[in-house]
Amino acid sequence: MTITITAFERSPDRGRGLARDMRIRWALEEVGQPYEVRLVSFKAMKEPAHLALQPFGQIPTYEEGDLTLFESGAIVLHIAERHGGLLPDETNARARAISWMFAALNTVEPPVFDHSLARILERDQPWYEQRLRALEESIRKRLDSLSAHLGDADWLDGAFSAGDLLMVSVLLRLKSSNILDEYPNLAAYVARAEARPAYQRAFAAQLAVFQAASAG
């Protein structure tokens, strides 16, 4: 059965690999599964056909046979559980990897995403500087703990896992600020992940969509 995912027809990230379909592309590349992409416009995302797949009118979605999924974390977990390479075989290690998946999305991502959004949408607001400082303080608290845990290791818990995939996907949003540079081990961690062939294939595929849309 062919896997089909949805992605932005014109991504607001301008081909930087930050849109959440990138996580799904990367996971599928890591496990060696082919997939097709259906590009969706912002208008189509709010229409009944897409809302039947994604009740909140977002991307990505995942379709395989009679299975339809939404939410990038749930999709990555499904891929990791069905195909080898993203979750350890040993029971406790597998549970820890899943814990890191949740930590990436529930603990680290919220202030990181709000920070990137504030820099785009709230610059003209009188509270902007105060809001930014508060978010950066929250981000640094998270990164202090993450950096301490990672130490000199290559990955969060032994071999590369879906936990690392989602954590790096979140940290990539900080590359446009100077915050990540304050943590050399985390910056090196992100660079290691970006050097993975599966990441590079996924990034190239997402960038090609942006380039095609820009040329059109």
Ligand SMILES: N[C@@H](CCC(=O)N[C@@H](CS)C(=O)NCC(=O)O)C(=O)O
Contents of the next structure:
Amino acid sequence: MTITITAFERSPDRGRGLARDMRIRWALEEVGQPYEVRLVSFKAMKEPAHLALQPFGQIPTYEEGDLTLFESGAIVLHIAERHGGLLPDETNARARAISWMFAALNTVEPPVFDHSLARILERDQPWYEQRLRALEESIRKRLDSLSAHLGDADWLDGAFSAGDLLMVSVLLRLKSSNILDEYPNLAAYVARAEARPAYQRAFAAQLAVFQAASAG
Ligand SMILES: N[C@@H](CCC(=O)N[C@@H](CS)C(=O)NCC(=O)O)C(=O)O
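Can you give me the structure for the form predicted together with the ligand, which would complement the form predicted alone we have just seen?
Shown next: the complete complex, the earlier chain at its head.
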């Protein structure tokens, strides 16, 4: 059955792989599943046809036969449960990997995302510097713990898993700031994930969309 995901017609991140379709592309590449992409404009994302797939008018979505999913975490979990390679077989290790998926999205992503949004949308506000410092402190609090947990290990809990895929997807947003450099083991963790052939293929595919849109 064909898998179809949605992505920005023209990603605001200019092909840096930060839009959330990237984590779905990466997961599909890791498990070796081909997929198609339907590109949507900001206008189309808020229209009934897309809202029927994604109630909040966002990307990504995932369609496979009569199944439609939204929320990138749920989609990655579905892919990881349906295909081998992203979750351990052993029950407890599998549950721990899923904990890391939630940790990435619930505990680490909120301050990281707010920080990147503030840098784009709040620059002109009189309280901008203060807000940025507060968000950076919130991020450091999370990264201190994450760095301590990772230590010298390659991945968060044994072999590379969907937990690492989501965690790295979140941390990648910090590359344009200097915060990640304060944590050499986390910077190396992100680089290790970026070097994975599946990541490279996914990154190239989303970049090609941006380049085609810019050329057209
Ligand atoms: N929690 C959702 C967030 C989805 C989301 O924020 N998508 C962004 C792109 S990365 C989007 O569509 N933004 C446009 C908008 O919200 O209007 C998920 O993980 O799928």
